[in-house]
Each structure stands twice: as structure tokens, then as C-alpha cells.
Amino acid sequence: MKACGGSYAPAVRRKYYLSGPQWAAAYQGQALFHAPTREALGFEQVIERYAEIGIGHWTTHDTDVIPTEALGKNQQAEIVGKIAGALRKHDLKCSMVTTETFYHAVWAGSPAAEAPEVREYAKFRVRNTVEIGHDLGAGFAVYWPGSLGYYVQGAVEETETLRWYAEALNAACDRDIEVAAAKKRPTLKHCLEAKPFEPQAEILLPTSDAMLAFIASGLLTHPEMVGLNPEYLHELMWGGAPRAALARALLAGKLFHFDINDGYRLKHDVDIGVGLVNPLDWLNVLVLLRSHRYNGPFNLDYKPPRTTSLFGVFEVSFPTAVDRFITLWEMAGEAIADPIIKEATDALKAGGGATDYRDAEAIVRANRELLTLHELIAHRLVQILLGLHRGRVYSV
């Protein structure tokens, strides 16, 4: 375990904008078919251990740390004060807060249910989370509308449900403007997180592209405050390409926050540590983000496997996840600066030199050999990933 616990010092890890969720470290291994395999942890223990590892930011759902019945009451203020104290003690910052709108029985019909009292309660919850975020100095609020959908067709009227959901986001943004002005702080960046499957049978906002359309629909009173928190695996789950989804968010100016993990296409949400399944794809994702100077958070939204002990969560799982990310991030910088990739890319962009743009056959002949460079670039990226470009070979 010492050999595999990580290679970077905590001070080095803190230089990267990595955030550790309360729910990820406190995950006990439970699932639909699985009993817990680890002990429960409170925010004090998680914050302390993140500090030891070198994860400089902490994130949470409201009810990860505050009982549902205490929200908006004096007990909430006491707990938030203790959290702020723990963060100061261990020199961590709260970067993001999110609202649980999927677990409690009140969300059985979604946060945009037909019953107006459910929708008013949803507005209370998101407004309250905005206040918690400002109290803890966060810069981001994330919303995962996982229960916004249906089990059986015809049970909801989709356009009505989406309008009702927009009302909750509008309430959050309106409250944010008020609190930020009172506290003389910037408003939060409000981030929508899509997921194609679970927990409903059909999801109304299943992909980042659906979220972009929703933001631009005219339903939001402050669309400039609302962007995306794509999750790598959520885009992969439906068979999409995470890098392409991120590119579309970048073009729209809506890539605010990014949840990082790994997993498999067309499977359930396994939330494996970044780079353990698709390291080459991850290298390509980070090449894109570095090329576009993305400087937002990378939130470690994964679950240490239920086979991992509580000791292993902090001695192996999180240190290695952080260090894989750092290594891949630095490799991405190496790929961007690589002279071979640059030469190949420049040659492709220059074209083959055909002079008549109306002559298709001449254009094909001029570019036929150049297009081989696509495969060469891919091979070079694999060389960088495996260290082959540095002379790593095996004797046979």
C-alpha cells in the first residue's frame, strides 16, 4: 500500500484545483444490492483526511452534513459554523455546495412534482443551499435533477414539469443575488449536472446537450448565471464522448465545473476513480481542457470500491486518484507541446495545396497522404501515455 499510495507530496497536490466531496469519502459501500462495508464518517474526519492527502477543497450536499429536519433552523447554523471551523483548522476551502433533491421521500414525484407544496419546498431547499454556500465561502452550486422524469409514460406532462423545474432554479438565482449583495460577495456559479439513467426510468434532462438547450430555452430569468457541471461517466454512460460534450460546453461558454471519475459505456453509474478504465480517453479530455485554459474545479466524484477498507479509502484510493489526475494533466501539457504532434497538426491544417477548390479528385489526391497523420497523432498520444516516447522498450 505504501508503494501504491501516491507519488506527489500534499503541497504539490494542493496546487491543482481538485475538490473532494463529503459523499465520496463517506460512502459506505452501500447500493441497491449491497450492504455497507465501511463505517460512517462525519465531515470533521473527511476534512482532516483530505487535508493530510493534499486535497485543498471540500464539497457537499446539504443533507450530507445537516439532517433534513434541521435545514433552515438554528441547528443548521450551528453545524455550518462547525464546518467553517474545521475548514479553517485544516486550511481547506469549500468550493461547491449542492442540494439533495433525489433521496428523501418528498422527492418521489421529483422536485418539480404536480403538488405545489412540493415545488415550494424545492425552492426553499435550493435557496437554503445558496445561503449555506455563501456562509462557507463557496463559489459554485450544483444541481442534479436525477428524479426529474417518470417511470411510466403519460404520468407527467413534460413541458409543464420543465417549467416548474425552471422556477426552482430561478428562485435559487434570485436568492443568490440578494445574499451576494448583502455579503458583498460574487454570486455563485449555478451548474446543472446531467445523467442519462437512474433513478427514474426516463430522465427529462439526460445529457449535457439537453441541459444547454434548457438553459437557452427562455425559461430561466438569469441564464447567464447557469452553466454546466458535466460528469465524465454520465456522458460516457449513454454512449457519448465526454470530450465532445465538453467541447460543446466550451463553445457555449457554459463549462463551469467538472466532476471527474471513470467507468464504462452503456452501464450503470459505477463511479470508478479517474483514469482506471479509460486513461487514453482521459489524456485526450485533459488535452482539450488545457488547450482551452479551463481553470474551474475538478471534483473527485467517485466511489472508492466497496472492497476497499476505510484505511484504504484515505491511504490508497484518494491519493492514487489525485496522483493519476496530476500525471495525466501534466502528460496533457506534454502532448500539447510535443513537436511531433504539432508538426502533424500543422500539416493537416495547411492542407495538401490543391489549387482548385471545385476539383474534388484533385483535393483527394493532394490530401491522401496527409490524412494518415490522424493515426500517427493517436499513436503519439499512446506513446506519451505509456512513456514510449522517452525510450521505454522491452526486449524480446
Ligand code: 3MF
Second form
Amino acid sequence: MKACGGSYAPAVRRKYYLSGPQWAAAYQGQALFHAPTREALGFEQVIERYAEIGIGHWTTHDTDVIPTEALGKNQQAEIVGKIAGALRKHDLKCSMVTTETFYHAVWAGSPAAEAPEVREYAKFRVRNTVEIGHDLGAGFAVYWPGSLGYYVQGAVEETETLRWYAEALNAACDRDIEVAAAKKRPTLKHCLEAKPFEPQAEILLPTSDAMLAFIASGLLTHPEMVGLNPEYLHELMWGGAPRAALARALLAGKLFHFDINDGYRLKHDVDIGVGLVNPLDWLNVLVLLRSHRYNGPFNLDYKPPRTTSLFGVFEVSFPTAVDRFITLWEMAGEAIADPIIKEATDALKAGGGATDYRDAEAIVRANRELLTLHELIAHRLVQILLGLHRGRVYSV
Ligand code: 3MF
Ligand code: MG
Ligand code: MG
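Let me have the form predicted in complex with the ligand next, following on from the form predicted alone.
Time for the whole complex; same chain goes first.
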């Protein structure tokens, strides 16, 4: 780690709105074809280790920390009290809570299944998560409807299922309004997270754009309370450009929260640490977000590889993910202020000066040399990424 450089002090790391999920650190390396490789971890250890690293915020699913059978019972209140104590002790904040609606057998037919009791149970779960969120001082609630879909076609009617899913979100928003008023707190920001494949074969809300359409569909009673939690890799997985997906969310005023990680196009959800696969794309993503003054959380929703030890999770995996994010964020600031990129961009926007808007050939001639600046800007961004703009050279 020391040899690699780029390590920031915990106090510096805490200045960024980074959050560490309970499930990311506690992930034991298991998968469909893989047994766990690491021991289980409780919230006490995760919160303590995040604090040492300098990750200032913590996020959780309800069932990451509360057994399913204890939800809504006295045992939940005890556990939530202990979590609040651990957060206070280590000076961490809970920024986001999320409901697990994909793992337990009760979700086999999705949280919007045909059986009315499943849907009532889903409402209970999301309302209960809203209450936990207020108890822990969170500002965001996230929903990943991963099991909203099917393996085999025909039995599930899509429009009906989406209407039923909206009813659960409406129940969460209604409960939020009540609790926020009683506690004199602002309501939470409710954020939908899309993923194109996995764990269902066909997913009803597979992309952030599908989520935007769902929010605007008229099915939600409080669409103003609901926005997006895009995940970088989830947009890349279907072949999209994450930066363009984020731009569409920004235009809609719905970029509330952002899950940060990395991976590959058209592969499964490999959840690699931010910038470890596509650092140039990540630089460009952060240029967009910085220039639009995105000020929501960056949630480290990745999974330390199963070849990393538990020691490595906190000594190698999380510190490097955090530090690479900070480096790329600062680099994005440098790219935004870069005089060469600025001059090129200004020149492109000034246009070639053709005077007759009906003369296509004249417009082409006037812009031909200017448009070379697209490539020049791209080269300049790579130079910034590699440090070449600061004179880093290799002699042969
Ligand atoms: C799955 C995910 C989820 C969601 C989480 C909601 C386990 O690919 O990304 O993480 O982010 O359920 O916050
Ligand atoms: Mg995620
Ligand atoms: Mg993911």
C-alpha cells in the first residue's frame, strides 16, 4: 500500500460524502458457484473499521443487521439502539437505509407478487425501513427491486405487477410523511436503483431510464419524493454509457444518490472497486457530476474480491477504493479548470463562423478543423489521467 502511494489521511477522506455499505464489508465472497472465503462480520466491526479508514457514512439493508424474524419487534429497537451507539462512538453517520426485497424466500414471487399477503408484507417492510432510517438519522432510502421480474414468461402480468410495486413505494412515502412530521425531520429521499440482469431472467425495471418513466407514470402518489440511485456498473452492464445515464437523471432533477463501483459491459454484476477497470470513464463521470454540482452521497457498493482476505478488506480494498475516488474527483476538478480543454471547448461552442445557415457545404468547411478538437480534448483527458500534463515522460 505504501509503495503504491496516493494514500490520504482519514481526516481528508472524511471530507468527501462517501458511504460504506454494511453488506460490502461483510460480503463473505459467496456466489452461486462460490462458497464464502471470509468470516462473517457484524455492524460493530464494520463501523469501527470504516471510522479508522475515514469513511464518514454507513449504509445498510434492514436484514444486514436485523434478523428477518425480529423486524418490527422489540429486538429491532434494541439493535437499532446499539447501531446508533456504535455510530456515535465512532463519529459516523447513517446516510441511507434500504429494504432487502430479494434474498428471503418470501420474495420468490417478487415484492409485488400476486398473493395480497406478500404485498402487505412488502409494505410493512418498506415502512419499517423508513422508521429505522429516521431513528438512525438517515437522509435517503434506496429500493433495488431486483426480484421484480420472472424466469418464465406468461404467468406474471407486467402492468399489474408494476401497479402493485408502486403501491409499496406509496406506502413508504406516506409513512415517511407521518414519521418526519412527528420527529420534526425532513422526509427521506426515496431512490430507485435499476439493474438490467440478475437475479431474475427478465427484469421489469432494468435501467435508470425505465425508473424515470416509472416515476413519471402517474402510479406514484408522491413522485416528487422519489428519484434515482443509479449504480455505475448497472448502467454499464446493459451496454449503456453510465455518464449519459447520469446526465439524463440530472436533467430530470432525479439524481439523488449514486452507487459507485466498476466492471465490464455485458457481463454479470462483478462489483469491482471504483476506477479499477475504467478509470478514464470514471474521470469523465466525475467531470460531469462536479460540473453539475452533484452533492449527494457516493456509496461504495462494490465487493472486495473473494481472493482478498478479511485483513485485506480493510487494509487494501476499502482504502484504495476511497483514495482512487478522491484522486479521480480532484483530477476531475483539474480537468474542468484545464486551460487547454477550456480553450478547445470555447472554440467549439463559438462555431466556425459560417454566415449562411442554408449552406451545408460552407458550414462543413468552417467547422472541419474545429471538430479535430474533439479528439484533442480526449487526448488531453488521458494525459491528465496519466499525469503526462505535468511532464511525466518515459525515456527510451
Ligand atoms: C445489487 C445492488 C444492491 C443494492 C442495494 C440497495 C446489494 O446489485 O447493487 O446491493 O445497491 O440492495 O441499496
Ligand atoms: Mg447497488
Ligand atoms: Mg451491483
